[in-house]
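Shown next as structure tokens: one chain only, the form predicted on its own.
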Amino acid sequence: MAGGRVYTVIDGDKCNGCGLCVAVCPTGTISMKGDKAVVTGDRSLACGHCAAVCPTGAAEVTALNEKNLDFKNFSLDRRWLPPGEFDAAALVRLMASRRSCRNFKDLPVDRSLLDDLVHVAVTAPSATNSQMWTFTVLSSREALLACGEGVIGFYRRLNGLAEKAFLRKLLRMAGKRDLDLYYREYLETVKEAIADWELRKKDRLFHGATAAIVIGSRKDAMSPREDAFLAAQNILLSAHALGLGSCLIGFAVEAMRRDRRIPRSLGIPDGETVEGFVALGHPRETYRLIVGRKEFVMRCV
């Protein structure tokens, strides 16, 4: 983050004086002192733009890890693309041919997948660089069952008080609305998900994936949230790309936020908070088209 400790480093030797590292540096961090390139700030993004621009490899941020960038299903051509350069239709056929998977094969997920996604979640942006977030792999479908118990057991106690007619009412006099909105928007779908989920063994919850991805935040994250979403499509997109099914489960989120029990059953400590969940697995759909989407707004000023 801005203000704290500075990792960039600039080997004089290898300077040729061509002052961009200074051009794209968002901090002031590098300053050109005659006719090299020299660290003066005292505050850093550690977002490696000089590393990504410098022609001798003068400039290093020790802060960054090389090593994320391997992958074990796939190889990464490391020269920088620029803009323009990419197939755009590509881009979008592959965004939209990327759907939420609600029906998978009972297949594991192997686990070089799982890490690999990871891997390039964290090439997402984040505020002020931050990337202040955590990633919890459940790499087993006998994982994510034991994490969904836990998220049925919120939601079965949460049914359990919408049902009690004077809380809603003394919530609603309050100015807090929400268990009467899940009364009536959520709850008898929600009931019927749960007796699935013990009676039926039929799984409305995770649509059978086999393994998921949990997106937490530390404490110092600045905007935690939106971290976590552009990383989770990060993980969506590049999922489809592998081969894989994906889907964001907004339920597991809501339930692990609210009871501690369950993110402490994944080793999530109490500093961290939850902000995604990924289902994956193998698809058993099969599409053929690509199609449109509902009406949308928009404004030009």
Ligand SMILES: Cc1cc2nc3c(=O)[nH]c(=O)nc-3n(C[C@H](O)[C@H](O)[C@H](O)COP(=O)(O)O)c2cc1C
Second form
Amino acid sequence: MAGGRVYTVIDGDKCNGCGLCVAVCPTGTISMKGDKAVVTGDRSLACGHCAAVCPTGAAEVTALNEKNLDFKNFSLDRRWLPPGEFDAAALVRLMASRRSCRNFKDLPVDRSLLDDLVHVAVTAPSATNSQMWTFTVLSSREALLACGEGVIGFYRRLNGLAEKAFLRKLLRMAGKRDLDLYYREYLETVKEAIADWELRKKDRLFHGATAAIVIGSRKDAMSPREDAFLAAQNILLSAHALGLGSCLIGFAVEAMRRDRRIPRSLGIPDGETVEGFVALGHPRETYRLIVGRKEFVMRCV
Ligand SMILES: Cc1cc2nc3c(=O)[nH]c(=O)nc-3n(C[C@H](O)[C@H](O)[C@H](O)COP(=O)(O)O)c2cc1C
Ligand code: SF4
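Please give the corresponding structure for the form predicted in complex with the named molecule, as opposed to the form predicted on its own shown earlier.
Below is the whole assembly, all chains and molecules, this chain first.
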């Protein structure tokens, strides 16, 4: 099992010997020695399950920072919520009421809200609790416009390549179909979006968002994309709860992954990957209803 440096500390004076920390530890870091828990393993996820379960406050994981759960726009009730004790209908109503916003007001997003969204993001699970994600906050419309220039420039160049029939054919013959697919599925729409951006100052890329959070990953993360999208979903849901609209912008991620100059211009170092882009702002739309979803495949065996 994966695991890293051990940050677990047990206060022997406080320990009552209940063994709960041993039972919840996923890496066997803690054992019982007589009637006391002791750290015996040399690997740990630093997940904090021991500290969360300990009835006497004897277990601590020093790598975990309690301040990461301080929020500026609401106060968190830190008592653990047992399964079944949250209103499922309220939760699903929030999930289904979140919609991708494609029409933001020209209003800035309070910096404290952006801070809170990042703090909510990191409550997500991550592979082996690695928490290798990074968050780059674009806090103004100007920052988005500057980033957008880079993204639009990337697509202008990509369109130029995709329009070359011989290049598409060559790549097809080499078994590389991405440019062909792009040509058929996206070229015309992207061309229109570029013309809107450049000639009509209409923002079909970020939909007029006035803030954004770019989710990245530090080098050598095991599941960077999965971790980033779990964090992203936290941001999307809490943005809705905090009165903001949000939209994932895959087009920006693609451009930032392929043209390092764009993330570099945001201070994202070359060692980091870009995994997700959440545009944020105050939504113009109001909806009347939660609507259904497409038919899906579900199997039960
Ligand atoms: C990986 C991913 C990338 C996306 N990229 C974009 C994008 O570039 N622009 C956009 O307007 N919406 C984007 N979306 C939003 C989807 O179009 C949207 O989630 C979908 O239409 C369902 O609508 P809803 O989010 O309102 O439920 C993206 C969503 C995902 C999951
Ligand atoms: S959960 Fe706390 S009290 Fe119980 S054995 Fe572990 S450290 Fe001791």
